[in-house]
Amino acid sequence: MRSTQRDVGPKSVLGRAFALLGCFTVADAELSLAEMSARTGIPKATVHRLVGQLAEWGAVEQTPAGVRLGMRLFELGQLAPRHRDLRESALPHMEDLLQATAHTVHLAVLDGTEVVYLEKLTGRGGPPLPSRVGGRMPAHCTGVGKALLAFSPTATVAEVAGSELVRRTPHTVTTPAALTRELADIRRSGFAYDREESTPGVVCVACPVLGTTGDVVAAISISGWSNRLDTGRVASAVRTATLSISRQLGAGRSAGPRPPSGGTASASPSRVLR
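Taking the sequence provided, give its structure as one chain in the form predicted alone.
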């Protein structure tokens, strides 16, 4: 009998495969075929066929309860050279920041109107944050997102400002004019702040990381409870770390925002905080 289920999902095989892989979340790491069909709009019979093919390649694993992502995707992700090299360059400096401040440290890149977290080092006694490695957050309400946007091309900023600026807390910037003004301030100072804009009670300070051509490629931040983290005190340490990472990646000395007075790229975060 011919299925009466409406086919509203992607039409190409590749599009459908990616749609199926993309319907998993942290909260839903294992899904049934019916759930995958409902989330993607792809008929269940087609989901069954594609899942079988994806399983043959190791992209998914079939379990008694349903389907989950496979090890092959993890292996391929580790081979992505740009983000792998960036993470490897940043990790020692992030560990120094964690040790010097005891607060959570993030490394993130921009993807469309969102940031994707490449690394997260969690401080002891810190707040429970919605961020995770591989997770996404809106760029307009995060310190790393605003640090990235401030030094991104005009078209990128326009795309974010023209999108829906979702209000996550009462402090979230939700108008294009306010966001544009804040990004201009960040370009002048080199520092971006999240003042309880993404999570109530949490603040952070972030700075951009530059690549070989001087373009912004990532951002580093320190996050913590608003009543425990002095963002002004740790800002120079974050800037020192990002300058060191930028130079390690090959960015020119004159590229991007200038370091704050009193800080040098060769100083360790511990020395900056003294």
The other form holds:
2 protein chains.
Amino acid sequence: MRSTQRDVGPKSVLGRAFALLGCFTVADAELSLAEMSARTGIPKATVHRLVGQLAEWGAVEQTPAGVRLGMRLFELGQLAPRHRDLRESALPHMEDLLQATAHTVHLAVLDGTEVVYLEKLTGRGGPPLPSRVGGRMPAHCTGVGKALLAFSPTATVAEVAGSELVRRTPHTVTTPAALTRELADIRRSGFAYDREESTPGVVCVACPVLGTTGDVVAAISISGWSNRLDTGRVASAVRTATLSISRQLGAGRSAGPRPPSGGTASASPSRVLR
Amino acid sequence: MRSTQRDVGPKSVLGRAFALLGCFTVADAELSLAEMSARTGIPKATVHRLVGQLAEWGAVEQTPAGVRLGMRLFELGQLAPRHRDLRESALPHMEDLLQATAHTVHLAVLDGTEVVYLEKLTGRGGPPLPSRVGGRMPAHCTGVGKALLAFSPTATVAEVAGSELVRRTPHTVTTPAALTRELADIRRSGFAYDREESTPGVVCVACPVLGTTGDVVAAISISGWSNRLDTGRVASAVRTATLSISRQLGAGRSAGPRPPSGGTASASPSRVLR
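To complete the pair, please output the form predicted together with a further copy of the same chain; the form predicted alone was given just before.
Every component of the complex follows; first up is the chain already shown.
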């Protein structure tokens, strides 16, 4: 509706290019140049020129209807080492869990106050879940998130506890005190549960994966309908898989597992997890 | 060893940024700024500045030893729609194939003269394969590549047949005439085989996946040791899975499948594949 467009977007070329790439979402897989300009505040002529350069490299593909993210980004993203090493080590064990339990299996890492899903194998007849490979969820309401937080440094936990603990269901833990209490329980037992805290009707059990230095690097979970998945029965399967992956990643091969730095944890990962 | 560095790399900011991102490989997951400068010909001071900007956005992560590709690229790459839709539709059927046959299952698309692997589920005790999610292989020597080529437009086939058909094993098809003959066979039967053509001792059977317009969009294969995998026995399982995925993608829902444009194919995908 604006007759003249104000140039309000980022100013550096790279900043603008990333702003354009950041326009795309699952729902908006294809956008017109006008839409990209409107979303970023970058003048349309500049959008046109930058999209041309991005397309040259394969970061975007031009289609009759507009622009979409390109295959080259997928290829490059697969080279990100944090993802690749974890996925390669974890996937065979995730396949075992799917076969043994027939429930949905997730692999996730912590990034800020959120988890990022690196892999997902979907059980037959399981609930439709909001998770997606490459997608994010708040850490405080997911099994994988709480398994990761329980063995993370105190500063990481403080960042999450100090952020807004969004209520996603009536069961979501939304106070720092309740979250801190639950993380202490998880440190003692080694198991994190999501009891309909992220999606109504869906439960989950998760365990941490340790890396070469004994630090927590990822978490694996099994999810299902609350009336069909007995989390207590599959918990030991999840732990068995995460112990195997941790061993494969070399946890404990170095100087040995470290407790969460500066933490008040009653148990270090080493004592609980092996 | 050079005392003065010549500025020989790409000149545009975006071109330079992509050249830096393109430095990383599976073997070189972490690089120093000096190494990145040497590989791209971009002066070290510029590398330093651009890496800072790339890190700000999460495209790279700075580590004590240097620089590595970042999680944000993985997340963005997962949004590339061609990959995402195919993977979501195909993965449950790939899990079925793995469970039914216990052999390694691949999902791949064609890009130029190469295939790009979108997904890989590894069978227990299977051969170590050079394939990797996000990795590439020449199309002419792989089952998925030949399944894709057989139902691709004539121009695509001509591009591959006209390129160097690299010999990877004594069994690799390396002449345009032999490749063209084999693609005609695949169009008739609907099955593509790799008989130790990409890796010695490894065989594979592949079938095409059709998209909404009836065009070939991907291929699925089963691979294994030549003395353990009877490709004839699992071929119908692969076709069953690819027919299911094609139906799910909506093949034939539109105006109907199209034969390879301008092709001399004796059968269109529609006649062979349903």
